[in-house]
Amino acid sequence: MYCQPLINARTHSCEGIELLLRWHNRRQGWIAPDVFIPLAERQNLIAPLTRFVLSETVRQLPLLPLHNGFHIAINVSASHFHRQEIIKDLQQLWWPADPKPQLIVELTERDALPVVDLHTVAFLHKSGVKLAIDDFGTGHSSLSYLKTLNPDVLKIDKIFTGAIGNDAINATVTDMVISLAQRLNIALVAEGVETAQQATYMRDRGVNALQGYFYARPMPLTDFPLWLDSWQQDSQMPA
């Protein structure tokens, strides 16, 4: 279990984390998520992995800020929405723990999002779970998602963040996504922020939260409390 912090673009405070999985193979060393996640999808292991993330997060909740101003984002595949499986898992693993942080479910555009069970989406909204579309604009992109899924958050893919200052076309697309989300009152997270220029660009355009190596690399969840303590101390220091 790893995590990567999300930084409030305006206040510079850490407002949440995205939970990530890392796999260390005894023979091959560290296996990249780009390799093992598609493998898990082909072997129908994505839902069990999500259950592992939920159960491990509940077990390690005492390590995290225990208030609803802090959020925990987990990646969930569209297939996990079938037959309300994700709801059953939350009922069994998440809600009994009475967690204080806000839960955000991230759907990646790698999946065919139109197959998502809309009854499940409606139930999650009603239950206070927020919905994010990850990697927006890079996969099976469709503006219809914004109507049918009614997401609370759009995550701007690192491809567009990396284009700032280098690629005028992708930068224009980024500005269009930002403008659209703001018109629809959807919060924005910029992924892959690696430079001060990128952070400033996103902040000046009203992006709500920033995530990337400029702030922190993914870290074991058990290391997060120490990182957060250090971040909070540094943030309180006068400029």
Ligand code: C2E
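The term rigid core refers to the most C-alpha atoms you can superpose between the two forms while keeping them within 1.5 Å. These figures come from a predicted structure and were not determined experimentally. Numbering follows the first chain given and starts at 1. Compared with the form predicted together with this ligand:
The Cα shift for Pro99 between these two forms, taken after rigid core superposition, is 2 angstroms or larger.
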Second form
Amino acid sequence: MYCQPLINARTHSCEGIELLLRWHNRRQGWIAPDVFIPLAERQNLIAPLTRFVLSETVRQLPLLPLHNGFHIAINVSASHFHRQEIIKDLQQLWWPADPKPQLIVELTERDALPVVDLHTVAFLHKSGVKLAIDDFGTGHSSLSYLKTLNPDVLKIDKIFTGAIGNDAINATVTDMVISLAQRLNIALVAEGVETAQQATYMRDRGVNALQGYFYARPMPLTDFPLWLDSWQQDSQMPA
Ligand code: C2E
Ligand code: CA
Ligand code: CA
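Could you switch over to the form predicted together with this ligand, since the one displayed so far is the form predicted on its own?
Let us now look at the entire complex, which starts with that chain.
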């Protein structure tokens, strides 16, 4: 299990992490999630995989800041929302942990969002779990989901972050997504921030949090406490 920090655009503090899986296969070496996640989805193995992420996270909670101002984001497939399956797993695996940080469930727009079980979405909201729409802008008819899913967070896809300074059309889409989310009072995260220019652009437009190689590459969860220590020390040093 790997994780990548999210940086508060205003205060520069680390406000949470996203959990990202890596698979090491004995014969084939490291396999990227872009390869094995769609495979797991096709083989009906995605729910067990998410349960693994939840139980591993709970096991490793002592490594992490446990106050409410810190969040853990997990990626959950739309299929796991069926018949409130994810709720049962959270009840069993996540809710008993105490204390625990804020949980954010990231639902990717690649998945067929129209099939998402809206009872599950409502239950998540009621129980204090936040909902983020991942890869926003890459799917289709994104706008209607904003009304039905009522997300707390939109994650601007890295294609749009990468467009800053070199692709006028996609950069215009980025600006529109930002003002849309702000009008609807939805928090924004920019993914794939790789340069200081991109970070400044997003910060100047009021994007709340930044994630990308410019701050940190995904790292094993067990390396995160050390990374956080040095991040906090660096951000306390006079500029
Ligand atoms: P995602 O949720 O959009 O995750 C962000 C991806 O962007 C990660 O790829 C991350 O390593 C990469 N990334 C982060 N910063 C940068 C950057 O500055 N530049 C560039 N070019 N890339 C950056 P990763 O780890 O290969 O994961 C790929 C996708 O696999 C994820 O995309 C997510 O959809 C899926 N995935 C990963 N772990 C899980 C999981 O536990 N469950 C599910 N259902 N899906 C997962
Ligand atoms: Ca994600
Ligand atoms: Ca994403």
